[in-house]
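In the block that follows, a single chain appears as C-alpha cells, in the form predicted alone.
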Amino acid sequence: MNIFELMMEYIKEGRVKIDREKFAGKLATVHDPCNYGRKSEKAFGKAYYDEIRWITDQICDTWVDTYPTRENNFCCGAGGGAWAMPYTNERLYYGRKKAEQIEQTGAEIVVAPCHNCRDQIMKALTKEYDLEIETFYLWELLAEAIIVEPWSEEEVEKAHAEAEAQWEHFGVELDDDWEPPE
C-alpha cells in the first residue's frame, strides 16, 4: 500500500472526516510529478494519476486540470534531483512552462504531491513568475481539511484492542507502566 490508497481508504471508510468549507471557493489544479506519474509508470507498471484527482476532488470542490495533463503534464523544472543541485537559474528556466501552465488554469491552489515538485513550485516558480497561488502537498491539503472530533468510548476502545492486538502480532511487550504522550 502507498500514500495515495492510504489517504483514500481512510477517507472511504470514514476514519477521516473532511472539511469541504475548508478551501470552498478556491480553485485548485494538480501537478503530476514525474516520479508517481512517468516514471512510476515506467519503473512498476503502475502510474498515480486518478489517485491524486479523487483525493484532490474530496477536498476541493473545484478544481480543474492543467493542459496537458497525466503522462503529458510538463515538468516542474525540478526533476532528478536539480532542486538540491545548484543550477538555480537552469531550474527556473526549465520550470517556466510549468508556472505558464498554473497561471492558464487560473487556479489559486497547487497540489504537488511530490517534495520537489512541492518546493520548487512554492519557493522558486511562485516567486520567479509572480504566481498567486498557495502549493500544498497531498498530505498536507488533506491534513488541513480533516475535521478533528473527539473520539467515543466505544471508539477508544475499539483503538485501544487493535493496537493490543497489532502489538501481539509483532511480538511486542509493551512496559505495564508506559503511558501515550499527550
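A quick note: this is a predicted structure, and the numbers were derived from the prediction, not measured. Positions refer to the first chain, counted from 1. First, how it differs from the form predicted in complex with its partner chain.
- Comparing the chain between the two forms, the hinge between its two rigid parts falls at 149, out of the candidates 149, 50, 25, 162.
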Given for the second form:
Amino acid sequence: MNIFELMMEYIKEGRVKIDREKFAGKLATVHDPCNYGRKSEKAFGKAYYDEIRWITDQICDTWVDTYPTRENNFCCGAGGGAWAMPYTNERLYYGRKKAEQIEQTGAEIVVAPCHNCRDQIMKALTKEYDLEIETFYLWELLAEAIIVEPWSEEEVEKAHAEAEAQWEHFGVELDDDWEPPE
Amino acid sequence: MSQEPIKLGKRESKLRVDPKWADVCLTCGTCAGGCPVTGVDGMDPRKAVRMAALGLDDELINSRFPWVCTLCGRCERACPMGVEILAMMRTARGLRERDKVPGPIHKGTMMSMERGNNLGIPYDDWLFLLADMSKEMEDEGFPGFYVPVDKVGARVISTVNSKEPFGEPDDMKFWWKIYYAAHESWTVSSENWEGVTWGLFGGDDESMKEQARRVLENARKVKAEVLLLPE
Ligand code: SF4
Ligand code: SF4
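Switching from the form predicted alone: structure of the form predicted in complex with its partner chain?
Once more the chain from above appears, this time first in line as the rest of the complex follows.
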C-alpha cells in the first residue's frame, strides 16, 4: 500500500472526516511527481495520477490541471536528488517550466505529493518566480482539513499507559513536572 | 568544448543499455525538445544517447549532465523508439568515482549505511524528539497521542524522511494527525527508520538494497501489514 491508497482508505471508510470549508473558495492545482507518475509506471506498471486528484477533490471545491499534465507533466526541477546537489542555478532554471505551468493555472494552492517537489516549489520557485501560491503536501492538505474528534477517555488512558511504558523502556525521561493534559 | 580530437571508444559501452542503440535512436530530438535542461552545458538527452552509442563513456560520466538531469523520465516517455535514457543516466551516475559524486549524496548514503539515516541523527536524540513532540501534540488538541516506537502488532509501519526530524520536525505532525483521527494502529522504528534512499540518486545499488532490507526487517519485526514510505 502507498500513501495515496492509505489516505483514500481513510476517507472512503469514513475514518477521517473532512471539513470542506477549510479551503473553500480557493483554486487548487496538483503537481505530478515523477516518482509516482512516469517512474512508477515504468517500475510497477502503475502510475498514480487519478489518486492525487481524487484526494484533492475530496478536500478542495475547485482545482484545475496544469498543462501539460499527468504523464507529460514537467518535473519540479528537484528530482534525482537535485535538492541536495550544488547545481542551484541549474535547478532553478529547470524549475521555470513548472513555475510557468503553475502560473498559467491561476491557482492559489499547489498540492505536491512529494518532499522534494514541495521543497522546490515552496522554497525555491515561489520566490524565484514571484508565484502567489501556497504549497501543501497532499497529506498536509488532508491533515489541515480533517475534523479532529478527541479520543474517548478510555482510549486516552490506555494510550497514556502505553506511552509511559514505552518511554520507560527506551529510557527517555521527560521533564518531571509534566503531566498529561486532562 | 576542447579542440582536441575526440577518440571514439571501443564499440562496447558500459552506458549503452541496449547494444542496438546506435541504430535504434533516430536522433529525432523528441527527447531533447521536451527536456527542461536541454542546452545546459551544451548538452541534451539526445546528445547523451549519442555519446553512449559512440562509446564516449568517460566524457558522459565525467560531465555534469547526468546530475543536472533530474531523472524525470519525460524524455524517455516521449521517445518513439523506447530508448532507455533514464537507465543510461543512472548508470552514468553510478560509474562516477564515489568521491566525485556531487554534493552530500554519497556522504548521506554512507551515513545512512553507518547510522541508519542520511543525516546521522543519533538514536537518543531521535527518541527524545519523538517523546517531546508527543507531548506537544497532546497540548495541541490531540489527547492521548504518542508516537508508538517498535510497536509489535501495529498495522502500519511508517518510515521517515530524515530532513523532517533534522530541520522541520513539525512537518511530521501532518501524518500523526491523520493517524490520530483515523485511530490507526501504527508505529515507527527506533533504528534504521530512514525512508529516503539517496543510493537511488547516486546510482549506488548496493546501498539501496541494504536500506530496503533494513526497512523490511523492521516491518517484519513488528509484524506490520502496511509499510508506508511517506515520500
Ligand atoms: S527521442 Fe529517442 S529516438 Fe529520438 S533522439 Fe531521443 S533517444 Fe533518439
Ligand atoms: S530525464 Fe533528464 S534528460 Fe530526460 S527530460 Fe528529464 S531532465 Fe531531461
